[in-house]
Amino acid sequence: MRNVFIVAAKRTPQVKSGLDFKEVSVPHLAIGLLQNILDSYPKIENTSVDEVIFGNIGAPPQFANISRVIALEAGLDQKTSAYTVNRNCAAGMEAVAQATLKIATSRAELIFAGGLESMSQMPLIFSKEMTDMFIELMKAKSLKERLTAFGRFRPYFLKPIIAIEKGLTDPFCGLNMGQTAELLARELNITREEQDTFANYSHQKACAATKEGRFHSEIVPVLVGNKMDRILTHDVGPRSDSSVERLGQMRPFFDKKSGSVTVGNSCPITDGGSALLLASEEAVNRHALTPLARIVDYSFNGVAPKYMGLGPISSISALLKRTGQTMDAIDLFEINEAFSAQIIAVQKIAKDAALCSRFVGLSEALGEIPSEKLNVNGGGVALGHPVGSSGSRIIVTLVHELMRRRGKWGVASLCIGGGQGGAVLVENLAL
């Protein structure tokens, strides 16, 4: 198994859905990232990249294999292979994992991998009754048959089905993602105040990182606006005016009678993209590249769907066992914040052997995830969670922050809708 190096790691700003990215064609949430990286490495010819692998959940109908569109629009040669992957919230991480495996096993030398999502452009779906009526209309060969088909119409046929709402509901346990967070909050006695305090801190950290320019090295600006005449350089989501008091005024969203999870202490629905250029040692030498980091290993593991938010505990545990690494040696953790309650639950359970056994089935405690090492520039509650991109976005952010702090080891992890967890261990080489 060969070493796999991260040569470049970039992302777009992350933007709340319905705002600056609502009109941006979905592939362009990644095309500019590839072009930016290629411009930075002129010795990489457009024929040198073996493959492009991106994670995407929404799958825009006009871009069925969106990775292929990204590859060609970015200027890569038509011989460059491309395919799109889906592992729910970890789709971007799955893309990185597959690229890692291909390079490690000598199936490729250079691969672009990442994820993207335009949650603004996820569609509304017609009901089955309305769809059946359209089918009958298409089959109709006479005016009488058309009128008969129209005669079956009822106003309730027009009630749309919200695709994103369906996608965020688990078909096995019947709970949507917010309800799984409510379940953890109840079973672990996580209070509303704890959740709002965590959310407020996430916003404070993200705003401070933006103000101090800590995201500058990882963000590639994007042209936005109706006339594409404005450059967006920063995330649109973190709130500088956030406070625990203001968050406390929001009503529960997923359990309106007795719940504690609100839109304020949950990740917002967000658009964005992220990309990494991965290379073998041979490719690094051939193209005179300077690696930023090394991907040591990755792990994906399943947990009970109703406890899907605990996936990071299972996947980090398996990852550390595979690599022989310890929790104490990890300098930084980037764990996607789907919900404040979920991250608080991960921290609480990880350090308790009995809870690890009860909720995740581990024979021992994972270990403490110190708050001072966790999402130091804010996380998904402030920055958002563009589903197909988050798995690769947290790797991008982790690599840059390790470099900035001169830390050596970092873990990126996230929970995955459906009851899974994913984790990646990286080694900073820019020391």
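Each form is matched to the other, and the largest set of C-alpha atoms that superpose within 1.5 Å is called the rigid core. The structure displayed is predicted, hence computed values, not measured ones. Positions refer to the first chain, counted from 1. What changes on going to the form predicted in complex with its partner chain:
- Relative to the superposed rigid core, Phe134 undergoes a CA displacement of at least 2 Å between the two forms.
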Second form
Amino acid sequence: MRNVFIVAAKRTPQVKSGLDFKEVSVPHLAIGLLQNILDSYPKIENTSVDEVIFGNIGAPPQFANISRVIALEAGLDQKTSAYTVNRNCAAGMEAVAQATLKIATSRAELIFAGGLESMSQMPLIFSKEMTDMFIELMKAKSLKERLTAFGRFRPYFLKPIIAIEKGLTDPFCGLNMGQTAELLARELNITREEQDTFANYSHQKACAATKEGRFHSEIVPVLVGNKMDRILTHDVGPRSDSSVERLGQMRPFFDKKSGSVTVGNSCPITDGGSALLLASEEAVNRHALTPLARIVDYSFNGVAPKYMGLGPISSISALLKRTGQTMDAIDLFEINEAFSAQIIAVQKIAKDAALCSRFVGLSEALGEIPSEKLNVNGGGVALGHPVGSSGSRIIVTLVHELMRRRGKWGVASLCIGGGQGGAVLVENLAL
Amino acid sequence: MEIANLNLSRLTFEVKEQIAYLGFGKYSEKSMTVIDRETLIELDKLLKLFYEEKSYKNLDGLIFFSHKPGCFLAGADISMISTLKSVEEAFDGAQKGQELYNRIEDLTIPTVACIDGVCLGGGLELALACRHILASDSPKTSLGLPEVQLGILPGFGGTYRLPQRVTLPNALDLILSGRQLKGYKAYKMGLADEIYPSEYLLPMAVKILRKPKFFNKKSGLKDSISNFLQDNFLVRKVIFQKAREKVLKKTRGLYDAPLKILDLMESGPGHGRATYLHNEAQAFAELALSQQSAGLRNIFFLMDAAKKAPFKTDSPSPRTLKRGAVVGSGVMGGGLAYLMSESNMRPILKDLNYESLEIGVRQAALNYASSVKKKRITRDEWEKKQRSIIPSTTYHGFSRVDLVIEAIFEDMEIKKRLFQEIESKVAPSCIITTNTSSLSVEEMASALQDPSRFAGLHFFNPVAKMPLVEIIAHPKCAPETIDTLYRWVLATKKTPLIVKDSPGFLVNRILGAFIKEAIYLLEEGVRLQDIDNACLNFGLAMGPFRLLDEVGIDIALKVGKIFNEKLGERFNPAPLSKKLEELKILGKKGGKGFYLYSKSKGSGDSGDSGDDSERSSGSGGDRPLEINPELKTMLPEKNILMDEESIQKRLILPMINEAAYLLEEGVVKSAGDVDLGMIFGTGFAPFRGGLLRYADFSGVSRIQAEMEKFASSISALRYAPAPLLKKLVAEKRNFYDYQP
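Please could you give me the other form, the form predicted in complex with its partner chain, since above is the form predicted on its own?
Below, the chain from earlier opens the complete complex, with every other chain and molecule after it.
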């Protein structure tokens, strides 16, 4: 197997849905990233890139294979292969994993991998009844048949289904994602205050990182506004005025009466994109690229759908086994914060052998995930979770932070709706 | 079927399976086929067959088509007009053409024009005489009657037949503006009966001729109502009144052709085809021989020449500039980024901070928004192009750039340092340019390690609207650099003009002479609005004070000082300039200058609807602006009344004189260059054919005499005739005869 290098890692700002990015045509959440990266390496020609792989969950219908649109609009040659992957919350990570595998096995030299999501522009769906009626109408030949088909119409058919709501509900266990977090909070006795404190800390870290310009090297600005005449350079979501008290005033959202998971201590629905350029050693030499980091390996593993939030434990555990690494050696963790309750649960269970066995079926404890090494620049609760992008976004942030603090090993991991976890081990080469 | 020995050199003709095919463009080498005398003679011969030979009378039909890709017929050969000696001759010519087209119209067998590509003027008039017009959906297909832009009118029955096909208001719009319609729009308007892919035009024409039923166009209720209405006397009156108002607003009544078109078309076809066409031919003939048309045709030829300027054959084949960057993100920089993004150069727009970058990005957005509003592009296209502009605070990506345009403020030392920095970031083949309007390009070039790749590239504000780009060469500049830039400017659909490095280059120096003198007039007590109006009535796009406000009074005064310093006493500024400077009014950008500007009136975009050609036909300043009351303190208390002609002379003569200096110094090579620059850089009265064309028309000796009169009565320093002017007068030559 060949080495796989990350030679560039960029992301857009992440913006709460319905705000600055609501009018950005979705492919443009990635096109600018590719162009920016290509601008760093004048020796890369438009025919040099073998493939473009992006993760995306809720693309508007006109972009059936959004990666192809991204590839062409970014100026890559028509011969460039492109496809779009979906592994729910880890779609972006799946894209990186596939690129890694292809380069490692010499099927490709240079691949753009990443993810993007505009949750502002997720489609509305007609109800099943309405859809059936439309099909009948299209089949109808005579006026009578048409009238009969119409006769079935009831006003409630018109109630649209929000695709995003469906996507966030597990078709197997029937719980929506927030309910899985409530379940973890109940079973592990995670209090409302613990969750709000965690959420508040995430906001503080994200705001500090923004203020000190720590995201500067990873963010590519995007033109926003109705006329595309403003330049957005930072995330829209982290609140500098956040406090545990204010978070404490919010009503539980998923279990309205007795629950503890609120909109405030969960990740907001968000728009954003992220992209990495992965290269083989040959490509690095041929195109004069600068390797920032090496992708050591990745792992995806399943857990019980109702405990989907615990996916990182099982995938990190498998990843460390595959690579022979230990938890102590890891300098930095980027674990997506879907819910404060969920990530607190991950931390609690990881260090406890009994809980590891009970919840994810591990024979021993994974080991401690120290808070000072976890999401040091804030996580999903503050920065948001653009579903298709988060899997690659956390790798982008991980690489840049590892380089900044000159750490060697970093793990990016996230839980995946439906009961899975994904994890990637990265070695910093810019020491 | 046997074809008689016809000896065709322009047209092709054959009869296949009972259908006659008449083809254009087979034997011409040029990319555009035009109708010349020979074409008309051959057409006449061929049409005779259909009237005299029995076998032709029973054909299924006649199809007109073109062998040349991208061109059906680009209209009559314009140089034919210049050979006309008298109104009578022009009248005869028009009538001959009309008779020919009448015979097409009167054929008993059906006729079809298959238009794939450009179809203009006499070409469209021919199609209008056919029973059916089919257009292709190719992007090159474009239909129109642009005669008005040459100061004439469609004289082969176009003003007669177009209203019948597309309704009177549409016909007036097309004939008065000269604008062209793409295939689909022509179809929507009813000018073309059908629209097909190019490959299927001829097969579909055959199908229509063989099965007329297949193509029976039913005239709908809407059509009959609108026909009824426009035949109504009162409705016609209203239509013409509206059209006339529009013309007067746009041209201030300075242009003869649109007014004549209105008179002709208002007379209407009521007295029959023969009478109407007689009038059309008469109107055409009068216009064709007019000075205005000669002036406008001069511009056409100048433009045509600019498109194929003589390149040195020994220079290696010039590169295409694929990627661009603009340094300095003000209104100008934003306009340049817009221009580059328009031509798919994915420009990097660089400045020190995001606040400045937003000024540029906003300017580009304003330009695109107005294109979207005019439905020239879709919102999706806007998004693509707007997002292709990359705002950056660093030089990231500069190594991939082929062309850099610098557009920061005018400071020689800072610019020099900037060029050194840019040179260290870009590839060795990258061309570096400055958009300076007043500083020495040669001096800037000295800052570069490789000055051969450096040149001046002077755009005019607003970039999106002003067609002219001055390309400024300097002694160390490589010919390839100029060559490549020239082609690039053409590719961005602008008009390039190569000038030598000299203060203010061509256009601003001539404007400098104009503005300086306008301030003297103000000081003498002539009312500000009288001066501006006199200039508008002469046909300038703007009066001097509106112009000063647009340019920025501070900048103009600064440049004026440079002229005075470098060019001497004829540029001595009026004492009033000093007071103006102290008043510290900036012009439009500061909200007040000579006039007051309210912020709400679309800032940035100078607001005139319409494109470049409309602009140069002399609109502007049509909404009255209020004069800045602060000026009162510095203006003379007593006003003097000066007649319009004297004001015009006082301002135009120094411009002509300065142009003479420029020619003598070799800043540009010919009088045509001066005129091209003034028309496309300032919108100088196009109907006058340009500044020096006007001088030639007026007579150089008269110009000199008037200069001398002013030299003794006003100022010997400012009005002394330039040596070249005197020389021309002595040698009895015109500016247009001058060769360096």
